[in-house]
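In the block that follows, a single chain appears as structure tokens, in the form predicted on its own.
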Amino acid sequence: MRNTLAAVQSLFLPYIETSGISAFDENNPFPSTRYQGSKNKLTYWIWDNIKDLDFKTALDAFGGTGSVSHLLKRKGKQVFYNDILKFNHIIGKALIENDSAKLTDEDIDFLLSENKNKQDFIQKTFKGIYYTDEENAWLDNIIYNINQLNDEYKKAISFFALFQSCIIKRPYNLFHRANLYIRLSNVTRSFGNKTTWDKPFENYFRHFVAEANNAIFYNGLKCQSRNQDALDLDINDVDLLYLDTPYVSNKGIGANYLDFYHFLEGLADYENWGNKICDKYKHIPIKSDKKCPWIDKNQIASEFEKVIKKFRNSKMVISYRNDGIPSIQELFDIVDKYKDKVSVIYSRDYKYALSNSDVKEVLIIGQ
């Protein structure tokens, strides 16, 4: 081992977004999101700690919401966004790859118009599970209209706005339980916001379209959105690799994003959705062909090593929590095998949604 963790882990910096703002940042802010695990509130803390690295191209291999990719795009980098979930790939297409297309008022009016040719898959399949009958009919209708659009980027923006609208109307912002009753029950509540849940889909859709339109810009470089396993990517010549993988807690529980957001994944592949569902569970998730190694406490460390080895010629930045599996020491040791210089930077305490513990976000930087 060339480095020791104790020698490099002494730097503690705040996560507050205070510096590094460019013209792109002011004019094209990243849209709001309630996505589990989003790094949106941490992006400038991340930037403050990587801005001195020499890189022009960056691969965000587990792109998620796209907040880090969007930041890097705003900073003038050529960004390759990737995510194995199709709905996330569509978000990347709308906000990262797209550099000019926006939805017009006429587009929005068309998308929100009633279409007699719409199907009724959501109405029949998800009755009483996530949304009301009227809301399910609205979803079937707008999906039909979105799929009539010819422009791939306008279609992607429409999906982005739809995904965010679906999330904001859900208790916990997730689809891991069949719990429409939480919204509909007339009881005293200690959490959530019934007014937010019950606001019409159309209101949210218009709002998120406006946010997406405002986030779209051209930074002079052609960015891309991919939809692959990170180990299958053919992007080998990239200056910086950014890894923000699914998180496995110290209890061995992995963050299963497909289970959290299977409904959005279904919306993204509406025509084939019925062939993918697993109806033995009340929340009717999408079947998974194989267990994801990134949420398996016994496999995640080896997956990290495979990806790090694959991109060993790139500078690398790993974003992880200090209370997870693998430990920061294990991640440090893996990076140290392939890089001459390794830095470990801890944030101050950062509160995660749905978490009662105070944890630190950690960056492991290999050069």
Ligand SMILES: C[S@@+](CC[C@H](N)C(=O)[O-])C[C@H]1O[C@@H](n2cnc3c(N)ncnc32)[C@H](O)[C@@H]1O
Given for the second form:
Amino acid sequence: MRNTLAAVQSLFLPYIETSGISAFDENNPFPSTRYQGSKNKLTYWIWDNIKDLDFKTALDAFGGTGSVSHLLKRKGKQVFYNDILKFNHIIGKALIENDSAKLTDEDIDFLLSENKNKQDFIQKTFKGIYYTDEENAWLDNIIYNINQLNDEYKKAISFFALFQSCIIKRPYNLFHRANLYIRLSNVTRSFGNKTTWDKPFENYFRHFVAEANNAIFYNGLKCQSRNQDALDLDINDVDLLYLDTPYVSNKGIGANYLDFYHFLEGLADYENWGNKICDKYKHIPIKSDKKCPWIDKNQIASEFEKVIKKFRNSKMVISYRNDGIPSIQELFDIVDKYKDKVSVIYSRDYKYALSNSDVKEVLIIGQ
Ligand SMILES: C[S@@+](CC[C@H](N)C(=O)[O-])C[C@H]1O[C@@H](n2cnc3c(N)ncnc32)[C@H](O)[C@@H]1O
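Give me the form predicted together with the ligand now, not the form predicted on its own.
Every component of the complex follows; first up is the chain already shown.
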């Protein structure tokens, strides 16, 4: 080992806002999102700690909502966004790769119009599981209309707005349980917000289209959205690699993004959805052929090593939490094998949704 782990606690608090929109870079703010693990509320803190690194191109290999890609795009970098899930890749197309396409009022009117040809897959398959019958019919209709659009970027913005609308109307903002009853039962709750869940899809759809339209801009460089396993990417000469992988808790529980968001992955491939579902479970998830190694406590450290080794010629910035597997010391040791200089920065305490413990966000920077 060449470096020793001398952690710095960053003087800057993670940027925590209440409006749902990051307030810095007012010109093209990143849209609000309730995606699990999104760094949207931390982009100010991340930028503050990486702004002195010299780089022009960046790969966000586990891009999720694209909040970090969008930050780097705003900062004038050529960004390669990637995520293994198709629905996220579509979000990357809408907000990162897309330089100029926006949805007009006419497009929105078309998307919201009743279409006689719509199918009824969601109404039949997901009855009583996530949304009401009326909402399921609304989803079957809009997805039909979205798939009629010819412009791939307008289509992607429509999907983005649809996905965010679906997330915000779900208890816990997830699809991991068949729990529509939580929304509908008339009981006192210690969490969630019935008014938010019950607001019509159309209101949210219009809201998220406006947020997406506002986030679209050209930074002078061609950015891209990819849809691959990070280890299969053929991008070799990027200046900076940003890693924000799924997180495994110290109890060994991994964040299974396909299980959390299978419904959105299904919407992204509506025609083939029926062939992919697994109806032995009440929540009708999408079958997955192989277990994701990033959510296995026994495999995640070696996955980190593989991806760090693959991109050893790039500067790298890794986001993780101080209470997970692998530990920060283990991650530090892996980066130290491949990079000359390694530094570790801890945030002050950061409160996660659905978590009672105060944890720290950590950045490991290798140069
Ligand atoms: C913690 S989230 C990233 C959050 C993101 N930084 C943001 O701000 O929204 C991790 C992401 O990794 C993706 N993912 C999981 N396994 C992957 C793999 N092997 N290759 C690429 N992406 C993967 C998941 O779909 C998920 O969106």
